[in-house]
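Okay, so here's just one chain, in structure tokens, the form predicted alone.
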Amino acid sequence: MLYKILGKNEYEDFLSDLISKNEVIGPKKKDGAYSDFVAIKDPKEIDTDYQKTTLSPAKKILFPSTEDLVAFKISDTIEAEGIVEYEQKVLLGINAWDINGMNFLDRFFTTDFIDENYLAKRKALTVIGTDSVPTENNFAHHMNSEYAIEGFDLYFSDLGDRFFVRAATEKGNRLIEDFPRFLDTSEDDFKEFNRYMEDYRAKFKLNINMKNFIDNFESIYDKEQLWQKLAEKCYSCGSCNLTCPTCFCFNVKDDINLDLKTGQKLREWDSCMIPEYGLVAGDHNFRPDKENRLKQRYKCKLITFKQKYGKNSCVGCGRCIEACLAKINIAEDINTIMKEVSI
């Protein structure tokens, strides 16, 4: 890791230089409450104080909601050609929990099977992170996601009159070399950064109890009345999955063109909370009940990948809480599960 300091005035020049040389995707104010990550043409467009985005910017870029995988042509034979589309981009202003969400997707799409579409986009992406103020529904600090140690090229933390900058890759080092106004860090800079992180972590107000959660979850796994209560208001709409930065479920389908001779095989986001997701041939459904689907979602987010990768697939961003039409709150449900065991 390389550590540097960049003054506030120099930071604005750094952004201008970056935008002039690259396609930059960054946070821009969308309305009074939300921002969106879009193409940035002017540093003044960047909303550095954003709190809420509906979707994770990394997931939008690396794992888009709809993506062509294969182009095919039907004649006497069937000709098929893989489609891998990517562009060099800079993702600017992504926060720590969304970087950690991206790190999970990196692991998922390159472990059991190498997803060439995802990997090509990932290699072409330069990631520049920055801290953002957590919302009232954010519990990233309990998921160890409020701080990123990998997955970015540069990361900026605001010390007031200057930025404390961490470079985690050779690509990040080159960005610093190409803009010679970065300064070396001093011992006082590190001390102030430590104080900054203490103050930053104090901004997370939502508390959950994850102590011994895996064992306690298994102990209430078969309590049907509890799961019926937790899922009682669920509309099975899938909003929680679609806004989650780490949900990866997708459906693959064929899209035939009007000539009936050519078409594309594409994938699109899917949701394990939708009843049709578990439907298979013979009209059998592996998870016909919403309480079973909610239980599986919580197990996927909080247990399955903790056991497989050593990290939860939930980063505590709180988007599912804000998106849920029925006001189902994963943080409250975690605490409810823990209370159920302690009674």
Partner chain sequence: MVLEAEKKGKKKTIYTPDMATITEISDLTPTEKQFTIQIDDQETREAFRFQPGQFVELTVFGLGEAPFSIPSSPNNRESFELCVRDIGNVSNALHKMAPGSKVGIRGPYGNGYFPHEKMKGNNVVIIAGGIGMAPVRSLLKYILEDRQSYKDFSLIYGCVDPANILYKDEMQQLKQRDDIEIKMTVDNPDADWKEAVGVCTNLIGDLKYSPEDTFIVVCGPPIMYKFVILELDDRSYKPENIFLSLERRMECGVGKCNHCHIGNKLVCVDGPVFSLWEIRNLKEAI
The other form holds:
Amino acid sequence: MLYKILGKNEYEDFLSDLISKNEVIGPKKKDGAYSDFVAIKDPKEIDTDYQKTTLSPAKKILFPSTEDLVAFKISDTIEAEGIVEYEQKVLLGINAWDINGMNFLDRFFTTDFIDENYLAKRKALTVIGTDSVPTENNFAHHMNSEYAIEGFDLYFSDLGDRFFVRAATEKGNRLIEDFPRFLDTSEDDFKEFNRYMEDYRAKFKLNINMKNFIDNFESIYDKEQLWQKLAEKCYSCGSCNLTCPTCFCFNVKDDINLDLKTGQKLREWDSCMIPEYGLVAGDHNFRPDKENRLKQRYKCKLITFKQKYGKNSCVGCGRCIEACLAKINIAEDINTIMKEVSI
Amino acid sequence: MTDNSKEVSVMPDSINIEVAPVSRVEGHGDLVLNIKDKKIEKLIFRIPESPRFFEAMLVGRNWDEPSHITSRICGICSVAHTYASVKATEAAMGIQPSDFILKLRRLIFHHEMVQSNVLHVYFLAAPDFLGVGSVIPLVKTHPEVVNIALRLKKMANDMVRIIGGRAVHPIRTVVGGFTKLPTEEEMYKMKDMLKAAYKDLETSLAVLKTLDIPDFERETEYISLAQPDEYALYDGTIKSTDGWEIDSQDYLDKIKEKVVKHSTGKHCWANRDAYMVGALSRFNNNYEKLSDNAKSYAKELGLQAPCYNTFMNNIAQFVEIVHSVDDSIRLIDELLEDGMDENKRMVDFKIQPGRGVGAVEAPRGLLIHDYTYNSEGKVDKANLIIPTNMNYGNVERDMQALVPDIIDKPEDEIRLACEMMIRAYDPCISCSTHFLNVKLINK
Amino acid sequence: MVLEAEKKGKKKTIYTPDMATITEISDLTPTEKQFTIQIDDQETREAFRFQPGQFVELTVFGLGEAPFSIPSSPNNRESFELCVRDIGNVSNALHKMAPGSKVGIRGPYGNGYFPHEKMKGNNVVIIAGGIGMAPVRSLLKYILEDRQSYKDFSLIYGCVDPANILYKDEMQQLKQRDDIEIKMTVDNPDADWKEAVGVCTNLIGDLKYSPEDTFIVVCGPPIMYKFVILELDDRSYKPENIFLSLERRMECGVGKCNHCHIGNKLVCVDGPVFSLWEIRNLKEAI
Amino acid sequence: MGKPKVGIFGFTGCGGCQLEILNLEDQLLDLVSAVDIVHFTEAITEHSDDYEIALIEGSITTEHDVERIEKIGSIANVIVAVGACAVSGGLNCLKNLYGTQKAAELVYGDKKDWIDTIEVKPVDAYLKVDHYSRGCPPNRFEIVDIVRSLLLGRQPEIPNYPVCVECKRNGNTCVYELGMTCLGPISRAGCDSRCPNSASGCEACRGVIENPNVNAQKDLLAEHGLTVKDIMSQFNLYNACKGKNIE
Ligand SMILES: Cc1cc2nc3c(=O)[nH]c(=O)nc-3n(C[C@H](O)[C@H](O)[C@H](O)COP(=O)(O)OP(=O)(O)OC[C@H]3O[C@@H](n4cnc5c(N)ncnc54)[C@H](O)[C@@H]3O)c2cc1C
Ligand code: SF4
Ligand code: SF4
Ligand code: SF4
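Mind giving me the form predicted in complex with the partner chain, seeing as the form predicted alone was just shown?
First the chain shown before, then all remaining chains and molecules of the complex.
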């Protein structure tokens, strides 16, 4: 890791320079309390203290909601070839938990089989992180993801009059070389940075009983009434999955054009909260009820990958909590469940 | 072909035609024409289908619903119904949208006009003039015409999609403003689309010049909206070529409606026993306010105000397309100058009781919604006056003038001429609630 | 936008099928047909090696893709067979195809297959229900082709109706052999039915093999597993020697779409064949 | 295989569904070359009574409609109901709520008896419908998908999940966050969440999903200040004829 300092007054020039040379995707005010990551043409458009985005900017770019996978052409014979689309992009302003969410996806899409549709986009992405203020539903600190140690090329922490900059990759180092106004760090800067991190961490207020939950999950698994109660209001609408920065389920469809000669295979985000998710031929459904599905989601987010990768897939961003109109709240539910267990 | 073979007459001096329903008009309708000994015995233009009772459906609905409900009166003029409705509600509650909102409304309004005029001129009427059955053979005989039509239509549809959220039954167009504005990028994109249309308009001009438009003249009363400073579509006073002009809120002073036995659409009259609305009326009342470019297109096509040839209605529609493209570019420039800012999408308003009238020019002519709201913001009473209803009487009178001139022609030609005449009106009967039949019965 | 496929000619990703030709089609039952499939490209064909229990993803272009187990013997390197029940979009379309038709193939997939190497020198019992015959037939064939490497060999096969029995002629032939014991049962016997009636669990009691040197393979509809396992447990067969092939919805076959997740296992990558020992404590597996 | 013959028929409705077919733009020419359109009153004069597939728009609201629909049913092998009016009766059903006689009187006064009108019903009240293209207006791409599926002999993919799924895929801010209400959580997707895309609440024009959580939806709307009457009025805007599962 390379540590540098960039003066606040230099920052805008750094951005202008970046924008002039690259396609930069950054946060821009959208509607209500929400911002959206879109192409930035001018540093002034950037919403520097954005808090909420409906989707994780990394997932939106790397694993878009629909994506063509294979193009095929039917004539006397059939030709099919893979489609791998990517563009060089700079993702600016992504926060720590969304970087950690991306790190999870990186791991997921390159385990067992390598998903080149994801990987090509990932390789073409330069990631410049900054901290953002957690919402009241954020519990990233319980998921070890309020701080990013990898996955970004540069990371800017705002020390007031200057930025404390971390470069984690060669790409990041080069960005620093290309803009000669970065300064070396002093001991003071590190002290200031530590102080800053303390303040930053204090902004995460939500308190959940995460460790016990993981340890006790098996014992609560069969408590059907508990799960029924938790899932009672669920619409099976999938909003929780679809807004999650780490949810990766998808469907694959063959989409043939009206000429009945050309077409493509495409994938489209799916959700494990939708009844059809577990449906197989013969109309047998492996997860017919909403409580089965909620349980599956919590398990997938909080248990499965802890066992598999030693790391949760949930990064605690709180999006699923904010998206759920039934007010099903993973953080609250963890506490409720633990209370139930201790009775 | 139409299934009228059973009723073909054996008497050489009399004709028996039934076209049921007349195609290529939106909705269902019949024209019944009995000719005996070369004289018209009976001529009725009627709407045989069930009405949809929108005036009843509206009663009791919340103030934000009528525009969504009445949009469903007609898929083809859903923008016009939406705005007649929105304007009626705004008038009832004293809501005054900002200039910015009004400009954007005018912009989307133009493109429903273009959507509909393109559909009508190229898909529905052109096959007649080019002597092919309909648009499907037209694909083979005049592919260039079909391609132009598809491109122009796509442009207009895309404009309505961008501003209104979808091409049929727009979503963003609500009381007080818009639920969402197009982005600056989309505005530039629309401007590019409009500019690209000119080439197709020029080619169309060349094709239209070759058309053989029937010679027919019958002067009638032409009624449309009018504005001092623009070719009135979205707003204005109600004006007649018979010399009167009134505020649209007072429409009842001049425009009368009655239920007639053979039709579920009500018949209307004003100064005379019948009047015409639509492109030709707008043209006759507002010619001066067309863009210079549109005026020169009109000149090239031999269309001059006032024009009393109903068949020229199609040409007037084409001239309006040109005007709409010109005026849209102007509006986009002005809107961009104002700046596209989401904060401007709505004005604040309060729900109040009251009565209000919304009058607009639908593609087929003057359209009026008249609502009375109670203090909860629910509709107490609604009255809708629809352009096709207004044209019924005039259609019958035009037929009466047309048929004697061609009465010696073979049956097929008479039928075609009648159909063409009806189609010239572009009678969107689904609005008045339905379809069209031409029935020439001979006893 | 850089379209890799354009830039570098054909691009193969994990989602890109290889072209293959259906060379033969035969009717097995009123609802199942057998398809013989040959991969077009010779190099790819030679590289295509599978283990009993593995599956392929088959595309009917324009209709979709679906996973099918390979019921033929791995020793046939020229082509492989699929046994397909017509139940949905892809399978119906397959049933309407004629020899010579083109399909897309990805695979073989599944790291969990029947461990035939480990089974050598032991008794093997195959318990199949209905279409569950398809995945296990590959093992059946494979063992029969190398019969002397195994001890006793039994097949228990249950179907709803006699008409549903897959590979009926083959079963009749096998019955003539004395190195395999075949027991069949149906729920709804017809007048000609001479064998057992009822669910296949009933026949497990007849097994005389000791748990010490016996491998058991189970494949059938989800409902069958619960009861078969109860029976096997009662007879103390070792969970690490019991193998089950699981079915789940699959959209990719390569561990990405996640539809086949059961706890921390993916049926497509970690299965579809699991030992009972592996999944015993996996909630939702059975 | 010859091209299938298709008839497109309009009953009581706004013509918007037929217009959506004409609005196919880039795909329109592909469509007319993939099938043989033998009847399409809104667009063509040619007409034939020989067709296999009938795309039907509009509700059945008169005795005359009943005769026509029965004739179509006797000819076509495949019936596709296109648009809310045909699928569920759609907005036309508000007339039933009002009462057919009362509605006629309100609009036509003492001349109401001149009007032929019966209770509004969807197409499947008279014919077995094979496929439904829901929505007001229907999604034109879904109409194409149904036609394409018929050509290929497969089942078209009509979602049975709520609009929220598409809304989230599109990255929208939920309209509840914008202070409005939405029927998205119980309404059937397939429209590409076009209303929420325009910052406008879903009105359930495609009807509801198979197992809607209606109680949760009612609570949600009530929390956002709607009275029971408002809620029912929202539910039945497009679903007054087929509203049983949302009562
Ligand atoms: C590892 C494995 C091996 C298999 N081996 C065989 C085999 O050897 N032979 C065999 O015949 N079958 C086999 N199957 C089952 C086979 O994959 C399914 O029958 C197949 O997917 C059917 O595909 P289809 O396109 O024909 O059906 P589909 O059109 O996909 O539909 C079939 C049914 O599946 C359900 N369904 C699937 N996807 C959806 C969706 N997106 N939304 C809603 N419902 C859906 C529905 O209930 C539907 O009725 C195997 C399955 C697995 C996982
Ligand atoms: S938990 Fe909430 S967001 Fe998730 S599916 Fe259920 S209702 Fe939708
Ligand atoms: S499960 Fe919820 S809190 Fe966890 S990462 Fe996904 S959206 Fe965020
Ligand atoms: S706007 Fe409507 S459809 Fe979209 S998430 Fe919210 S409730 Fe669901």
